[in-house]
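Encoded as structure tokens, the following chain is the form predicted alone, with no partner shown.
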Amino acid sequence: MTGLTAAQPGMRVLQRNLWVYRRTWRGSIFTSFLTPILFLLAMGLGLGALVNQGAGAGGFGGVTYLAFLAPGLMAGSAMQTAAFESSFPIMARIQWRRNYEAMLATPLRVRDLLVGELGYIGFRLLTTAGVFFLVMLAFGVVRSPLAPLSVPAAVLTGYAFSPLIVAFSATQKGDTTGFNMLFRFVIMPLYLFSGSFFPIEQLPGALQALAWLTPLYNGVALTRGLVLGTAEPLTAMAHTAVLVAYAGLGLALARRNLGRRMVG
């Protein structure tokens, strides 16, 4: 590795990760491309037909449920493909696999595995936003010119994300009790509360003030305007430094518990 920059160590575990998921793509096939499909034609389709029957357009921002719907989901999934590569995978290259220790006894950092394994997360969130996005395409729901700038707006919400589940997942002890707590009392809350499937604003006062508070809802909310063309640019920066904030907290806790967990 002699002769390498300080980006470049980073990028050999990425170049790794990359390696692992060539011979394992197939098993990402249903989550990446058919789950979007399957969401929109149950939910946006088929609920949705019933919904707009009952609360009209005027119940979404004047438009369908399915176009309400479509951007909040992609938000969504991002969020759950950041949460699953950032807990499981990263728990078995700490201790069942123990790969971690294996690269620390090379040249490499704890910063380099970071790097490393959040850029392997970024491909996997555009290549999932990505998907979502020519999927909303095929359903006609793109309303903007701005659309296309909802993919690192997804993105972004799954790095919102990532950084803090790696920090946290840096501080288990190998079995799954945490992680399950973790996607039952907040992911899967976060899911159904942060906008995705219906406005905030019919939630009790003191949850929505709790929802604006949360990275899941400046993300769909970010998601759905760039979609939609109602994003305010003021809003809109907003929503994004919210992003930004968790992001960064995220880095520093997670560098800190990997270098902790990892080296002492």
The other form holds:
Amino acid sequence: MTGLTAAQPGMRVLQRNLWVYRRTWRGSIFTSFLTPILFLLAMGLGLGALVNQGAGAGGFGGVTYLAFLAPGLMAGSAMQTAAFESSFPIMARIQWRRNYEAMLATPLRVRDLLVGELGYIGFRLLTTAGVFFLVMLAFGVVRSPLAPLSVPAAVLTGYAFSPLIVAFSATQKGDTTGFNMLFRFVIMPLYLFSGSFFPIEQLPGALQALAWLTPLYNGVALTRGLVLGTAEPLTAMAHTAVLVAYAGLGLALARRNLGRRMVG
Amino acid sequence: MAAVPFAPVSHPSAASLISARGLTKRFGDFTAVDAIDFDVAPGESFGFLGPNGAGKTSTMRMIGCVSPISGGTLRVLGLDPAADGRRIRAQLGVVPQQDNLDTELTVRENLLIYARYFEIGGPDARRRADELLEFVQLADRAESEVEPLSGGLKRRLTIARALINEPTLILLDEPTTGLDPQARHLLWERLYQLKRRGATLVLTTHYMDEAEQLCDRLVVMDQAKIVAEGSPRELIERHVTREVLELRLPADDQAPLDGRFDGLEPLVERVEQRPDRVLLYTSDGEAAVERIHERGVRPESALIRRASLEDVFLRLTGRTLVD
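Structure of the form predicted together with its partner chain (previous: the form predicted alone):
Then the entire complex follows, led off by the chain already shown.
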């Protein structure tokens, strides 16, 4: 009960974002829902036909390239949704539109803002991962009764990034240089090299070890294991633990940085 | 020029809505507010008058419980902002210096969501929103987006938003800066209505006419300190004369005063030379004009006006409010 009461003011911030989303959701359909599906079609089916011929059934653990790719894209899209929603819109509410200043003049506190924002980002992650899961069902790549757990796994993958990026956004001084760097040099390389599109065993040894440390690799491996039914309980728990650790670290930094930025 | 002493309130009433003693705000080595004392009583309109950078906004942010104090004590509504920020903010209405309306929502939604932040919901919020839209004369724009509204209309919506929780104390930081004269007058009229209904207003301004219109009592701030305190009338009586004779001298006559205005006491109490004019502080402007004519001074223009808070500020700091 106390937990609910503590979260309640943050729900007002979530509600505010949902009011805005009620008006803007159409614009998000393309980037959040259609783009990952187009990727799945183009690469999974189109490119996949060639890949399957070359690699044979053994190349992707006995599944087609489409089945290998789909859960990887699900986790990768979760990262991208989380990264986008935690960067520009947060900067806007800190500085460009000054929403947080207005909110902090009410009983709301910095922690309430974070609860509301992360609640909203959770909503975005849940809906995009949910739709993607339905698409995977339709394409027949789901092979495990545990597969629906891939939706919370993708949400957790997003949460491994979101608070960290909110923490980063709270340090940015209102221009987009930092965000451009973040997307070019962190998000895009992670998206390409964390095992979504090809197994990380293809990477040179040092990069493989690096990939193991990244949140996205752990998210991809967890999601894929659940969809394809190949998850080992211990490794799945290890992946989960890494994702939770990134989320926890991000949360602490986000609270500190946003507090410093807004209350001085 | 030495700071002019004034009598600080030595026995703050227990019912003060705001009470500050030695209130200080530092940012690193910079002292934005330097040990100021003041009290605000219920139902009072209290102003901070001073130029930009005097420390007015920092003071307001501390009262608004969004900026921790660096020293001294501060009580707002009898509570300590450091411990009871949420409870205090629940009873404040804040109009910030720079508009921060929610530009992704409509005019009415701005009020409704702000009500939600105060845990006011449902029919209560809708009733309050409608009343306030009437009060600030925005009812016909209720479904409009915020962005196309003029500066004056946005300010009115910001004021309506600040009233959504029926605040005990209303904080206004430079409420009419950047507005055209007509919009300013309409806003003053609305704020005056609030005052008549018994609201307690605390405002900052660097416009002396705004301070004269709205404040029962004010403090003059300069360089992080309070340099005078009183009602607009008291301040004028205490620090300057009743009338001011403003002389503009011909462009080729910009020589120093070289004694031309000396020895006019007691008729002229003080002479102030500004870059573009000479100000003679006097109890009788007409008589002063005659006297300088007798001395053969031929100004391009001579204007007699009532002394204002601007003159008080000039007297206390040697500078003007708006540069």
